[in-house]
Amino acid sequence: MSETVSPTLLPEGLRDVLPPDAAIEAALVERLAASFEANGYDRVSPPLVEFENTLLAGMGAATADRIFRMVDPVSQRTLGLRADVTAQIARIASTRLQTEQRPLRLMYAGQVMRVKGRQLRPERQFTQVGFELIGPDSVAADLEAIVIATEGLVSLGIAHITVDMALPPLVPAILATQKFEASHLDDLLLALDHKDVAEIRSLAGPLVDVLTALIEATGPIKNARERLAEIKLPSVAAVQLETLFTVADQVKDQSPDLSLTLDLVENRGLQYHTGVTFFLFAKGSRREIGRGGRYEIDHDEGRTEPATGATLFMDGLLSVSTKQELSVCVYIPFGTDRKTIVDLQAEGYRTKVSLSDGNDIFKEAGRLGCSHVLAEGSVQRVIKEGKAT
């Protein structure tokens, strides 16, 4: 028996974006794209659906539990609906653009779809806008990723930006110096994810001082540096941490208004990252508005290529960006010649043309949401009384 569902009811995590939000979001996307393009990033547009095996190849494997799957009626192969765009950019860079000169700078904007949302991001469909810097493995590249991402946010009128830096390889490099049973290691990693100091003390053994210091270093970069100077890290971990601090110093030099914080045990959602990563926050938002960091792209014959980049989430940005006013809407009386209408549009007006004669143009303008009318050869403002000013 089929279930009757209201036409206004949508699946959990999905929503209609209505006027004016749809237009505002589109304008924000293009402003971000313009900011990235000004920095030399070329736009690409991968498909929404790919074959499952290519979508989940390499770094894409981290999204395996987030993608919708379906059977292609043409090829009879399993398809996947993308849950993230970065893996698709990696595929493009390693195949169709593999012979292009490096560094390769690519940007994108598109919808993603996920099987389920999260507590802080219940939406399952939203727009990602981002860029990837492919080829260099350097502090300069890490710096560019953070600076370009935050400058894009500033171009939207977003102030009070916080960059929360992380280093996913650090904890594994420290844990590798000791031998833990698999189940014990899983429990320790879970305790680190939850920042459960009591549980960490009971599980960490000889690493207890180092791991608790990492927890205590969470917060402003300056405080973290002072706390971590008191402990001795394995050489590999020490080099990784020094790279992060070098990047942080250069970010602060170039963008002194940014707030920089540190979370050295954060690893959730960063499974494929291999170096300095970051989360972006803004005053007025309870959740991240973007993230990025270093990773590796798989090529043929086992070769890898370094890359870094950032992804910004439009659902989060809508609530904290400065809303750009939509163009003034002008109500056009029936029978107005097309050249006049086109000329008004060229001046930046939006127009709504009457489809019948004999209407009170001032009342019709108000009814249709137009703040102005074309009357007596000029654009005039509509006021509540139904007359023009």
Given for the second form:
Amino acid sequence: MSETVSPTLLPEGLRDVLPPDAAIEAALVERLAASFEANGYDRVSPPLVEFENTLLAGMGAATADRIFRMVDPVSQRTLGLRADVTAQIARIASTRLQTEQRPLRLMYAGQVMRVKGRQLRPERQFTQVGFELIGPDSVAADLEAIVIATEGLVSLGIAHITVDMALPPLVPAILATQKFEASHLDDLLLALDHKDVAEIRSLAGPLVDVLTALIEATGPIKNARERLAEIKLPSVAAVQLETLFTVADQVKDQSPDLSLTLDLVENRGLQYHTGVTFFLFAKGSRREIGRGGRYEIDHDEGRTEPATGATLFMDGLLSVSTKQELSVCVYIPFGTDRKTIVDLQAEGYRTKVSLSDGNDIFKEAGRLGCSHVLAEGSVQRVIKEGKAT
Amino acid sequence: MTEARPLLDAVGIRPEPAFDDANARQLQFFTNFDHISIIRVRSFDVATFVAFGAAQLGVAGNDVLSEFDYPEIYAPLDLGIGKCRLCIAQSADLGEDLDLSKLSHVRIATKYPETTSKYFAAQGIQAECVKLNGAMELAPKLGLTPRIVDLVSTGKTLKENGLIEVATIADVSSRLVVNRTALKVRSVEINSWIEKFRSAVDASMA
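Please supply the coordinates for the form predicted together with its partner chain, as a counterpart to the form predicted on its own shown previously.
Below is the whole assembly, all chains and molecules, this chain first.
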């Protein structure tokens, strides 16, 4: 059993990000973060690892099957590596920043790890950039979450954005009106996840009409409204649905370029959403590039606080954002004085300084990936045969 | 395939003539719509192409869908064709009934290891699945496994090989399947195709 492992092999779902992709991703992260900060969201930076019980408290419980665990040699307690940042922000809002004024606007950019990748996202480590709006439970807050998330995407040059709106509490509210056996209910939920109308017809009993109507309402939001006007929903759900439509109308007013769709049986990802929820798609992306929505933060003594927010997945964004050009890199001859170099950098150039004298600087520039050289006191473009233009 | 073909006519998609030529080696076929082409792949691969968004719409049996359980696939329409059932069959010397009461472990030859394991796990039995890609019926005869899980339409092949059908895991039919992202991003167009297929199916059943 001498199986030699190649020294280049990384564990499944992990990768080295090389130039220029690493710089491009970092630039996108910062641009997105800047767009959230411009809207008054303050950056926080929770640790990658915390005690398992605090990481999984409250809404964090939804990530229980996704986190890496290890034992802390110092405290001898179990630690968890975050699979999501929102629950950490909720913890901060309910503890250290409990007495801050509301609405509390916080944003973050950081890496998360998950024990298992999925078919469409084999990556186990990726960067999330997101924001949370804590305090208000209102149409205005739901609207702000969608508008700010999509404006962030637009700031990265992403066009043709689809906002797919959902209402996770709706299906459970409808299912609660009937008594189903647990295994039967599991089958029905699975059928709903796959929008498998044939299965739903055989499993849903008296709820067939309502559930198939929800599935038929999947699609552009304006068609959905008419389709849903005919069906009777549990009263709490009906109120929440009306809120969703109001939010949708206002989103359409503020951002007419967005394409708005509705999917009322959507129920995937982190199961902590309690109200208007949304998934973000862009043309050309095979999977969602972000998601967000309303949830509740647990405080002491059973008190809860409403919040909403959104998270964007940088791994999905890289493929759909406009290609970022890194700034021009200029090759600097040996012995150039430092002030000249610093001045060039101040003008926005990157520089690579020659470390030895006597080389053909045009050739050297080409060899080291610099498109320009500093020659005779000016920045000149390198062309293939080592001549300047 | 022969059952699905009339549905294409009914929704107004006309593939190029090679599509109907059983001997054609071609894999991708143009249609009367510039932006629509049809690919012909094995039934198990339909789910994979659609899950990854390489194809936006597909026709696949729920046997395949449940085996892969891709979260990225929606199956909004039962086309009512390709009907058969996913069954457990055993060699005649094991008797006419599937008696699992004393078993903690079974060995099964199948193309559907996931579905099979889940079915037996739900009854507290560990299934050791021997993955085969065809000719399942030989497995009991040659002592590979005493039982098989396979698709059955008439039951004739089972009988010919001395096997008895003892339980049905699922009734199978072909579904129209849709890639999740395509349904969101091209929602108007995809929904209109689903509607057209729905009307075609309703008409063919009437």
